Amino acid sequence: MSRVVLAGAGEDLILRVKQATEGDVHVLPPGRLPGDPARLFEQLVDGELPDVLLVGPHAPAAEVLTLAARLDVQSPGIAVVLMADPSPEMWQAAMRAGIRDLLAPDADVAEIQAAVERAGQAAAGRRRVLRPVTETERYAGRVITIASPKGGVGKTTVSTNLAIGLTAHAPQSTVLVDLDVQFGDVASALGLLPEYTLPDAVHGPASEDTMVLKTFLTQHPSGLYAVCGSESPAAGDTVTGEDVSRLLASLAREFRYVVVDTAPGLSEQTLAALDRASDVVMLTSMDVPGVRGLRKEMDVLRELCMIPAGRHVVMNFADPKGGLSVRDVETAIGTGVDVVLPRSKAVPGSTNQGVPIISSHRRDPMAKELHRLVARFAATPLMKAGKYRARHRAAG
């Protein structure tokens, strides 16, 4: 029997639905139907998602259509059945919103039972397609962690631009995670006003079901999804390395690209992100302290066996007048530099406006180099994570 949630129903309809489902129905309290799926799920006492959302005629049609359209994108494994006047206009609107079936408000018990069974079967079929069925199919997404030992080297700028660039190659299948748990500013860099943040995504029902998790993401107009940083340092401190590992594993099952912006240094959360990474972008600025810091960080990660097969060294703020050459940097860190990002006057304005430079200043030399960085991921297959599995777990 499918799990059914009923909303917008009077006493008579509640009785008919209980008879049709043999009492296996969760009835939402009267009131306005939330337009946000996450708000809907918060009303479920046990946090378990339904197979079928049955909405009665007491809920305004416009609210139902809005919620159904969002569910169709964010939680396609839930089928919506609406009880409303089955006019041609309503049928057309319902189909556009992804509603599975339309019933007359006075439908009898047999009609309701048949509609619920059809919707439940459709929901189960979609979940089989959406979810991996074997352990070997897990973690198929590419987890790209941007790391640097020091702050102020442009991690968030690189992360947001890389994520926007990958979204152009994989619309609706790229997510950016702000893992600077205390002072993350991905939201401001993208001009977002998130309703939910990182602690919401790793605690509660979102941590237990990927379908719920997707409703806690913030969507950028480009089609990029984001897990934005916490509202306060205290809230960010509640996020553990284990939380991060679980979050990235869940996102990698749902998205082709998972881009992770980290805090400076090697915090517990950053180490967890590196442990899950298929690729790491090691970022440095073109100055002596930045280069020395990167060399030390690379030495530590090599000792911990935490440099994945997909390693990309990026040098930011390149300036021929700075006294260092690319060759000097390569000699100091003991490896080649893959992408050189020139210093650009357009970056501060781009950041302040919340519009990544890769979108707003496409002819800028830095934007062109950022496209080269994007191409390193968009044009190459996934390098399996875990070839150099973390030694720090055993050491701890």
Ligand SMILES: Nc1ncnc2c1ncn2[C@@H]1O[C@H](COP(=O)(O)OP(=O)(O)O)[C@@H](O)[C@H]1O
Given for the second form:
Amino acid sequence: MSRVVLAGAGEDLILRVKQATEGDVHVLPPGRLPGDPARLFEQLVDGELPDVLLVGPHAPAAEVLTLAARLDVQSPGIAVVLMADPSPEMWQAAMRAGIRDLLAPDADVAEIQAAVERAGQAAAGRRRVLRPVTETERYAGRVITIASPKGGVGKTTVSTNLAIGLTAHAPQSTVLVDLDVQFGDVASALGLLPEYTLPDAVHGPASEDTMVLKTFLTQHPSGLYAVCGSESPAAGDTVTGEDVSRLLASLAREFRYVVVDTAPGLSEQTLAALDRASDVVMLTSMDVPGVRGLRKEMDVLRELCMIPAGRHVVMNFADPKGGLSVRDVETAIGTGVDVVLPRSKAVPGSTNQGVPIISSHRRDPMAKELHRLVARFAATPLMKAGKYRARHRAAG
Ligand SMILES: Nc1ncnc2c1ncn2[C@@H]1O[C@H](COP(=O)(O)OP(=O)(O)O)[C@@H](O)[C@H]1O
Ligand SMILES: [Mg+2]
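Having seen the form predicted on its own, please provide the structure of the form predicted in complex with this ligand.
Let us now look at the entire complex, which starts with that chain.
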């Protein structure tokens, strides 16, 4: 039996649908139909997605068409049946919005039953095509965590630019997660106005179904998806390490690249992100306190066996007159430096305007070096963190 959700129905229609489905229907309270699938899913008590969304004649046609068109893209496993006068114009608009069937508002129980059954079968068929593989067989995307012991060294700058750069290689398959849970500013750096933020993505219906989770993401015009930081530090604090771990695992099944911006230091959330990471970008400013901090952080992570397979050391704010050479830094941290990002006058402006420098100032020396960082991920194949760690532990 299909799971049916009914919206926009009066008393009389509710009765007919209950008969047609033998009472197995979830009736949404009267009122506006949400134009956004995520809002619709919020109204479902158990968070389980329906097979069929049946919409009665009380819902305004324009709202139904908007919702149906979005569902068709975001949750194609749900079939929408609309009860409206089946005029040729209505049929055409319905077809364009991906509505499965039109039914006259006065359809009887048998007609409703037949339409719901057909729609349920169609939905099941589409889901089979869409989800041909089991959980374990699904794609394991690369999780790249940007970390640094200190604030203000360019984590958000690097993560937003890296994410935009990777989106060019994997459009619609790159997501950026703002794990600076208290003071995240990814949304501002990308000029985004998120409707949902990190706490929404880890609590409630989004945490139980990856298809639902996708509707809680914010889209950037470039094709990048983002989980933006919470609006208040208190809300951010409700996000645990376990939440982070679950979120990143789900995203890695759906996206080729998951880029994670973090808060300074090794918070519970950052440690969870490092544990899930295939790669870490260890970032620091190119000065003595910055390099010392990086050295300490690397020591701690090494002791915890938490340095992922892909480790990329990046210096920011490089200044030829700063008195520190790359060689000095490499000696101090005991390992090679992979990318050196120069200080650039264009960066603060791009941060303030919400347009990453990699897309606004392609010729800027900082943008060029950022491309070098992007290429490290776009050009090398994925290596599973788990496998590496097993070897790493065996060797140690
Ligand atoms: N290479 C750079 N040149 C000039 N300014 C930079 C550079 N990298 C970052 N900034 C600026 O430094 C400030 C802090 O950077 P941000 O990315 O927010 O750091 P974090 O996320 O580590 O706290 C921002 O105003 C940013 O514009
Ligand atoms: Mg930041």
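Note that this is a predicted model, so its numbers are computed, not measured. Numbering follows the first chain given and starts at 1. In this text, the rigid core denotes the largest set of C-alpha atoms whose superposition between the two forms falls within 1.5 Å.
Novice: With the core lined up, does the C-alpha of D338 move 2 Å or more between the two forms?
Specialist: No, shifts by less than 2 Å.
Novice: State yes or no: after fitting on the rigid core, is the Cα displacement of V347 between the two forms at least 2 Å?
Specialist: No, its C-alpha moves less than 2 Å.
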